[in-house]
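A single chain, nothing else alongside it, follows as structure tokens in the form predicted on its own.
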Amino acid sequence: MVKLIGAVLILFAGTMIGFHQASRFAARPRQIRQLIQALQRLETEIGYGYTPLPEAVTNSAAHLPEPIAGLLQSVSRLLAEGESEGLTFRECWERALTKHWPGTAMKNSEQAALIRLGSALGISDRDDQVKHLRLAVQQLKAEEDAARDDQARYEKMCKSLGVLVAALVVILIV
């Protein structure tokens, strides 16, 4: 009897274990679609509204759902607590992303393109900073189809796998 439920235990991680790593390769298409969103209602509050940085990203952030909203609160809440501190906006932003990083399914790819335009963002004029925006949204483009392949190459597979794989310790330890 003990047996029996150890080997349902096991096959019931493996199976949770196998569909957590499915929903990730779900989830980061799904968020690099959102921090595209963010970015162009970025560049629409700078280039269009003609709304500060600080502004931008607090007014930004408000739409959004997480992880990617609480990115830009973060980023908002480093500008304001850093004007006392001498924080530029690279440091704000630089500081949000390793703290939030780590609670998004993107890869190092997508957070590498972020700090490319994180050093570009406040220290130009307006339409630099729009064409910085733009930038950073077609190499996220690029980021998102590779995600929407690699979704539809490895969700099925990691779901099988962590089924056939706890299904292997079952019959190893049986």
Given for the second form:
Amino acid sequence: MVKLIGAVLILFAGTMIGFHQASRFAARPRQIRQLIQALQRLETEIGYGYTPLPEAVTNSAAHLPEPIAGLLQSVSRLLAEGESEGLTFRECWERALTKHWPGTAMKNSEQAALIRLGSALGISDRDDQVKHLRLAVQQLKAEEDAARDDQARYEKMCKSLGVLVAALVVILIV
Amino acid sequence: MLVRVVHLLPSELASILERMPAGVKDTVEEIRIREGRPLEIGYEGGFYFIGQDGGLLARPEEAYKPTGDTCRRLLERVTNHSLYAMEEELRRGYITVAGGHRIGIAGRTVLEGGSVRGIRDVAAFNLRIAREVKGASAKVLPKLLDFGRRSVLPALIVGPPQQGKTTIARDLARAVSSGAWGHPAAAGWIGRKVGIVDERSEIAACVRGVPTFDVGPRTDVLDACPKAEGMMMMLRSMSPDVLVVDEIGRPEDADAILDACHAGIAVIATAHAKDADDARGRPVLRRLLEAGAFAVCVELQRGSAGMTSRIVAARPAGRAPTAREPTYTGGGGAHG
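Counterpart to the form predicted on its own, namely the form predicted in complex with the partner chain:
Below, the chain from earlier opens the complete complex, with every other chain and molecule after it.
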């Protein structure tokens, strides 16, 4: 009886781990897409609206789901709080990225593109800002394609692998 | 007044300036920050370098030298992390921040078609701390009243630089707009609609279109607008009773002022000139004075006893004033 319960638990856990991994593969392209939307909104705010950066970042976070919204809101919060410390935009941006990145399904290459963008935002003229934003969007789009390939390749595999490994463990124990 | 601008400064710079003697902190007028060169302040007409400990130094050798990083932080702060939104300001060479403080900037200019498009690699700042002197015009305004029209006379304020012309013009706008006429006979008069064309953002110190100085409740401001064009826009769109402009001197300014005068608007303008006679030596001002555009000249002089003003009649004898009395009374709705 105890053996049976144990086997069921192992199977269940294995399946869950497999599904969790699979959902990360599915979430990554989605989150990259949302990030691209945010950056495109930012480009409009900067390029046409002349909106000051703290406000532009807040606006671009609107209507986006977590965790992208949380990331951007954290940037604008740091900008407001950092007034007294004299933080630069880049510092706020990097702090927010470091804090929120583990909560996303995205990888280091996306983070690197964003950090590069952060070191350029707000400190040059409009044309330059738009160019930097477009460059970052392009990089993210390339990452998105790669992420979709990964998703197609590994999502189903993760799900079945979880179940199968769990089954193997159960068989070995029994 | 260091406290008014300390929030703009990077922490390193702020802590050094905070260590200055209290008397200096209260009277500091200018802070000059140059990358890699000594920090300098100006107060009460004198200039001093600032040491690492906040002491005043006459010689630059031991002074504190702001680093490139400090300057970049300062630039980010005064531009609200948005240099791209400051294109017009960079073209003009200064940024106005909340509170009316002006930060002049210098660095490498970017050219486009031979004219300056902006400044990049900003390496020097001149932070001028604004002082709003409410009531600066209290002595002048009672002498400028137009009893027939229950308004203010068109006036030309003249004086050398740094004598407070703009301060007087701003306070006149506030007083006329809020109806603080300061004369017993004018006790029942209400305020007048005032239009300010603020080409250099000095009168009202607008931040995103909203004045940061008190310019009165009935005042409209066209910020950073060329004067001549701005005056015509004001005439067309905001129906002011009084127009306030700063630093007139170009021929097109005179055309616009004459137009406004013929529309029955009292123009209060400032101009660089030693006194009224000196003003007549400048072609544009001479033309305006001879046409009777201004009823009076206000001559300003800042001496040891504070600001003094002298009011002289500006209209040549025998000329009818261009601004006439209203042909009917009790009309005009709110002006009853």
